[in-house]
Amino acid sequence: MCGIVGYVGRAEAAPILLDGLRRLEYRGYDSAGIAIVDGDHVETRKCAGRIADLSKLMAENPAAGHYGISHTRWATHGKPTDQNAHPHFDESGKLALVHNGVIENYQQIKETLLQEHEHHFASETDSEVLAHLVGQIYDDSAVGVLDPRRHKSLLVEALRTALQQVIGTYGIALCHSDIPDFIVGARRGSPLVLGVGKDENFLASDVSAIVAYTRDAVYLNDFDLVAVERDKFEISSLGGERGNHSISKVEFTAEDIKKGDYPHYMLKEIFEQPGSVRDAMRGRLSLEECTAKLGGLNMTAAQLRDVGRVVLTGCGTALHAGMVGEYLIEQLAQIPTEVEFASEFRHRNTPMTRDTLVFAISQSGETADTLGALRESQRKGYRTLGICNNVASTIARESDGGVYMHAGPEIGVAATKSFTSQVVILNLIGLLLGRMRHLSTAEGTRLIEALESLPEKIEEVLKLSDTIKGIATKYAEATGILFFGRQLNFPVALEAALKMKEITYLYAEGHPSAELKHGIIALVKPELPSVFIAPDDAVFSKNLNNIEQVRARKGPIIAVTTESGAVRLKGIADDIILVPDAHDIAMPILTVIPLQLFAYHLAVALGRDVDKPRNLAKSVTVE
């Protein structure tokens, strides 16, 4: 959830650490801080607020040195204040530590340090307690040891011993003023990557922080510890065994994570969807066999035919994509499919048969609840596959197989292109499983044609941005917004409402259209617009009936529909957003994009910070 950057090398550390934090600000922006070792003492600058506030502080009071650590925070324990900002120090003031995650037993550790060692704490955080614990263990072990080379191993062992005592999750980087050109990191449940450079090395919670400096990376596993120097590194496990990790090449560049000419990452990523949708199916459609090719599933044709039930699990936007997937797989493959909140799945005893196939869906591949659901499913012996956007993520590495989204970096906190890529992939899975059962070659061909036509049709939808901006401005005074859809477009209503809540802070809810009369109609009033996702499909007349009921009660109506539907809605809907005609399986992608734009333009009209909405961060890596 928070961001970590560490550096050791020959360059000045401060500019590199600040630049890395700016690239990670989407992960947390309550407070930020830097610790740089200058000679025999640690210089620290930290404050509540954004990275810009920290940059100003650094400009007014610079810190020099060639190694250090930094952090941008999304608050868990303790309010966003200067005192609670990271880095935190141990009792000696020589050890500085930054931490992502949650130490669940920090209160017990704190009580021990207070009673047995009379420690003094300056913050409300669990992270400061961890710094004190590591520092105490190190100080006890380093007494009388004169060899400076020995101090490096003692610091690593102090962190190892401390982590064997804690309960919880962590991504950690620390440094000590007595040990020059040396930083130490560790991870469990919170990502940490080592960047390998020439005469310099890096630590970061996300590779995007360091891709401007190196594209060679080592992705740490849970329970890994890493000791980092200028020209070398050593990885070991929490138990002390030496690690065997390969260096991977990062697939994207620093240019890929710039906004370019767009005012916000979210708008850039909305407009990237013709390409991200194309890349999600690139090389995965076979016109010759009228099916999809998904070798990454690591399953034989016989194993795929034996699947008798599918469970899709995720959180937030990924959950909504899974809900679209439920309709798709049941419609195309006739396999019973259900969607589970990952947070519920991992904590309840869901009845499943031996022929169940589980998919864990996560853009980052690090979502804590989804990762927990994957591990719970595997623990019970079910084949569990991943759908994620980060080939080096924990879910990608721990799953039994899966499908990589190829959506490219998604920086905006409000997910956009990852949703449409996930829906494309679930279409491919439905097509693959369907063609192994009852789908004809003719229908397989029609489905492939529908998918291949999507990028061009998405470009048509994106041309409506200025029109949608006008509609959004019209409703800038609304007290909230209702979203309605049926069948495949019901999850789109949920996703559209989530986008609206995330970046405008308005009340917004998504509902099945048919539920209108079952209580929701009581909310209808002139100040509360209703958005109906109503393409001219098999249930259009049902949607039209619901729209008429809202109109009769003077509720403003925005309709997302196709050309023939627009003819029937003229004079009924107050505003119409026209999307191209398409096969039913493609329609959720074409209807969600104008609603992403609607939320975006309304948020801008309200003066919201679109890319950094309040209380939110991009990756939920803590519960």
Contents of the next structure:
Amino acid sequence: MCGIVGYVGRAEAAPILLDGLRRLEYRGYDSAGIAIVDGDHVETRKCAGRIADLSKLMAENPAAGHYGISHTRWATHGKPTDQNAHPHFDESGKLALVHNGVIENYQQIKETLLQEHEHHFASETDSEVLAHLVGQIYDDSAVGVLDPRRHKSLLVEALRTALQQVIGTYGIALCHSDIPDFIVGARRGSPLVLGVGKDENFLASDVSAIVAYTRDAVYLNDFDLVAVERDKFEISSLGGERGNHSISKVEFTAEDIKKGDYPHYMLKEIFEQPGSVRDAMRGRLSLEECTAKLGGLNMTAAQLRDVGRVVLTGCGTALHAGMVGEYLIEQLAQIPTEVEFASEFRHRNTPMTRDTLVFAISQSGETADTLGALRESQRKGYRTLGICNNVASTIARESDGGVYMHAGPEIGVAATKSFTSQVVILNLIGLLLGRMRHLSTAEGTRLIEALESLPEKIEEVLKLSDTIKGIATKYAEATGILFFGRQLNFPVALEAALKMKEITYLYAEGHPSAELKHGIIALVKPELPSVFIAPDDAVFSKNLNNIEQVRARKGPIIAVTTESGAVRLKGIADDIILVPDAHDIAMPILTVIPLQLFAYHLAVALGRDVDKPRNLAKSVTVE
Ligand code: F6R
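Moving on from the form predicted on its own, please list the structure of the form predicted in complex with ligand F6R.
Every component of the complex follows; first up is the chain already shown.
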């Protein structure tokens, strides 16, 4: 959700900033811009469109200089136009600022700047108002002969004073043409990381932007300000106290975020699932004790035994994983479990008992709604744990403990491998809580075996990619697609429909199979295929009834099923996607992967931009 990159060092800033923006493009891609200080003035290039458009602009009209800031945008206030693209400038034209987040009281600040200082605004954005406010405060204080040392601290103070007046969220980077080799950053609610190099330093929304240059990072906290020079940096709080932050090693390399031979990140990440699923359970299963070991939960055996209720919260794909988790935890541990939209949880009075354990599920660990839910739950005094992929993320850092996914960077905007990792982890949690109660060693062993056999079975599913491509191409003319499943496969239907909507832009919905006859059947027609997720399990014959109901109304049927299910569906389903047989708890992982591939191949057949679907951005850091 908007990406920021800043650089100060000895190298030319432009190629580093552009390279960083390309790596952050998944965060937003409706406009982009760069500001580089060249001697005594700021050179800026910005445009609506992708980073490729900005690169073209830079190639036609290069900007030279050794420090600067840049931005890739996902519009919140103001349409994606050249004018609204960041960086934005203050009234003097010397201060350039990029911003990720929302300034809620920008109208009020703008009014004051218009009335009291007759400022001129070039865009419709809240961010430009912030640039003007910081610039005005700085200009009021920075009178007299230019003294770089004094003016550096005046610029930091101006930002601090401005941010004290601001209501909202921000990740910010700014520079000023009067103050050489100096950039300033700040964060509240939108991530910002400092990359520490040799004779050069970086600011970025995400380490993936800078990992090619340095793996030493300082993750800023909310209300941190950072003054960055070539060979030093200084962190302070919004209140003015000096910060004391340690440098961490980024756990992945630039190699890990390359697309390799895959045409899209999404396909690469789908194919990474045998490994990511293995990594989600690595070292966490004990065959000896027939349970899971999750030390990161920071809970004693007695505390785990006393959990009386579980709340799982998240958004989008993470919420769907939570819905699988609800079935798993209730089935394995018999603990009443609720799934809450993170965006709703915070604003409603969810009944909680004293023994409620809350999990915030988030790949990025930065989703504003999920972070809000985590904070609200902690404010009420509940133990709130994170299930995150990004280890340095805000949710990972603020939660009372948790379980990392270890899925590696997920760049494709449509989440794939994070879903299967989340489902594995929820299985581990169900197993652990179950074994603290009545779950037998025999059943514990069966569950462990089911989980351990998953990577091999996923490999088998991935071999179906070409077959699935054929099926997807056959349905490229469809007006929409319905997905149906029961029990643990109902959330898979929701997730499959979400993938389909996101990357093909087709109408798609997921439903519990039995809901069909309560209304949805009115939609059934030859142009609208129905996908049934129907492995041969305890509810197979019920699914079969629903499949027959669709068939009787000439709706095309695609079935995701197991071998014995396929025998019974022969002559009934138009297309069959065969997945390996598995324990019920492992099935959602095996049934979702072919549907990720189905959405992917259909999107490619329709000529969609799979990794950058329209209107979307990964990591939604605004509400
Ligand atoms: C769907 C998708 C989104 C995210 C949601 C939560 O493909 O990517 O629905 O799942 O925005 O994101 P995280 O997991 O980062 O909190």
